[in-house]
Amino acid sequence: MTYALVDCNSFYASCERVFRPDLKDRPIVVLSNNDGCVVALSKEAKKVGIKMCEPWFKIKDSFTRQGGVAFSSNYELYADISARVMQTLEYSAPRIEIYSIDEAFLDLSGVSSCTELEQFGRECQEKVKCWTGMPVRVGIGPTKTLAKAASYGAKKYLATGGVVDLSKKERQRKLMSIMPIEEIWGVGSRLKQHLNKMGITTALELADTDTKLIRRRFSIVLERTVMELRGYPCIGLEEHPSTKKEIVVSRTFGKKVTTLESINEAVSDYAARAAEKLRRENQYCRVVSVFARTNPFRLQDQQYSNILSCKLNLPTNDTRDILQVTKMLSRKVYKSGYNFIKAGVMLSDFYDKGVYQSDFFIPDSRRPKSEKLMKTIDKINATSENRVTFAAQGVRKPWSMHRHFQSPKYTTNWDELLVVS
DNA sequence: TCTGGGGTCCTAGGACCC
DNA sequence: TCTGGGGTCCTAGGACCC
């Protein structure tokens, strides 16, 4: 097998630059919802000492003083640029797996016999840059884990020009010998701690550890990682996204919330969005959960957190059914006297249409014409700015998040197109 | 004053069944 | 005096990913 991992450089920050060439070489950060903390940063921002996940309020002053520019997240823009990048990659390889918003695995098994792989990587880079404006790097290897490692090398060492080919055993071992284990795909901070205690600190040391020992001390997951590092593919390409097993919609509030009415409104709003996502998956859910919690950073506040679930008689994807349940649950989750900062809705236990065992003794509670109504609502909401919503979702939404530095939706909204004068 | 959101997989242990 | 064996399902918790 030969895999390539194509990875966008500082994806969100680069998206902001696509339509703002004046920001070339400026430090850029992109902030999470509510402009809370840094979720993406350009290499110039890294250079002035900004770290991932830092709270914006702590770095705001010094960052702007150093010429930095901050953006609130603009998911419409990022999703659209991502789609363009993925489409470009589909022209480059016969089979691709879209792994996340900014990464894709390519199957290069056929390519390797007719083109030099490193050359392929550079051409791919150029094509994506030319067609979409997005800078990417390319890591190539016989397994997905090694392709990921190659991509790490391409990021870390500038001399590579953003393309690393690990087809050859010697190159694999050379890179792994200077690669810390926590940079390996599948090794996080906990495993790093455990492995360090066993004296394993580099990727190469892990690759050379006995797999039986790894299986016994850890799990089959890490055993697979070891095999992949040795060049034996254990993780295949997944071309078609499998149906989801759960759907979560949750948000931190723009300001603290204390009343049941506000919690209810927010939870109803999230429920409607979750139901919409569920229908997009063509699924029906049987379990609905609601959670809410206070702000753990406010040490002066009394803390509280709770989650409650309800199993329905029949699977549904009708927003009205889900709203009914979430309202009941949020009443139970809510407690007066607390400052709530976040709430959410979770849907799980999914079924395909018509696939479930109904109960002889429970009357059929399905609503007539549900499917047609939901389809119509989804259609209107997909094409119009004036969304159809349920009264429970609220109108003014004082609890909703704020985003002060959002860029225009250059590619997805007629009113926000780039104007050249 | 201000600290994100959305997912997956694996394992161990308990309940329960025959 | 002596108290089995094999299996499934569910849940909570832990770990990881972007």
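Bear in mind that the values here come from a model prediction, so they are computed numbers and not experimental data. Positions refer to the first chain, counted from 1. Rigid core here is just the name for the largest C-alpha set that superposes within 1.5 Å across the two forms. What changes on going to the form predicted on its own:
- Once both forms are fitted on their core, the CA shift for residue 143 between these two forms remains under 2 Å.
- Residue displacement note: residue 263 has its CA displaced by at least 2 Å between these two forms (rigid core superposed).
- Once both forms are overlaid on the rigid core, the distance between the two CA positions of residue 130 between these two forms is under 2 angstroms.
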Second form
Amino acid sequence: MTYALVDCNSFYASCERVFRPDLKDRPIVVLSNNDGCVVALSKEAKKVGIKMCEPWFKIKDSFTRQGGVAFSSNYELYADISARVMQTLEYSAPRIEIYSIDEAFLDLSGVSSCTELEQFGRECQEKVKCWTGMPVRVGIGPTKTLAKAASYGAKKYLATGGVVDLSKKERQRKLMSIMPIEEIWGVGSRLKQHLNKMGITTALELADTDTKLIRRRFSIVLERTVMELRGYPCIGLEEHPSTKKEIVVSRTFGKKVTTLESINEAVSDYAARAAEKLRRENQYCRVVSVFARTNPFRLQDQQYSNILSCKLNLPTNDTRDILQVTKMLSRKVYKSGYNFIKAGVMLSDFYDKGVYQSDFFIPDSRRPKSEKLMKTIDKINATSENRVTFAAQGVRKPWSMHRHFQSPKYTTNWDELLVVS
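Given the form predicted in complex with the DNA, state the structure of the form predicted on its own.
What follows is just the one chain, with no partners and no other molecules.
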């Protein structure tokens, strides 16, 4: 087996550069909801001292003086560019696993008989850059863990040109000898501390550790990691993502919310979005939860947080059923006299269609033609500029989050297409 890991460089920042060539080599940061703190940054921003999670109000003046540019999160743009990158990669390999919004594993079985693997990586880079405008790096190895390690090498060492091939044993051991233990796929900070106490500080030292000792002291999961570092594939390609166990939609409000009406509107809006995601998973949920909290950083405010759940008689993915429950729960979660800053909806306890055994003593409360109606609404919302919404979601939505620096939705909104003069 041979795997390639294709990873987009500084994904969010690079997405902003695709339609803004004037931003080349300028520091870029992408901000969290309500433009609160830095959640993504370019390598140029790192060079001028910006760090992840720094509050925007603290760095705003110094960052702009150094020529930096800030953007509010533009999730619609990022998701669409991600889909274009993944579609491009499907032309490069027979099988791929979309690992995250900016990463994908490729199965390169048989590719080495047609072309050199490093050359394949360079061609893959060029194709993605040409077709989508996104810069990527490519790590290649006989296992997914070694492909991840190769990607680390491609990012760390600029001389590689963004492509590292670890097909050969001597190259694997050379990179692992200078690769810190915490950079290994699946090794977190807590595990790093335990391994350091055993004298294991590099990937090579972990690879050379007795697997029986690793399994006895830790777990079979870390034992598989050791075997993968030795070049024995233990983790296969997952072409179809596993079904989610829960769906959560939550947002921080653009301003403090004090009324039940606003809480109801916000929770209803999140519930409609969660139901839409549930239908995309082809699942039905039986448990609906609503939560809300105040701002823990405003010490002058009274603090409050709560979450309540309701178990349905029958699993559903009909937005109307979910809205009915969330409105009831939000009334119970809400308390007057508090400044709420965040609320959300969680759907859980999922079922496939038709697999749930109903209770003989509970009447069937499912709505007629529910499936057809929801499919029609989803189709309209996916293809039309004007969305179909429920009255409970509100119209003006004064509580919605602020995104003062958001770039246009260049690829998903007709009114925001790039105009070239």
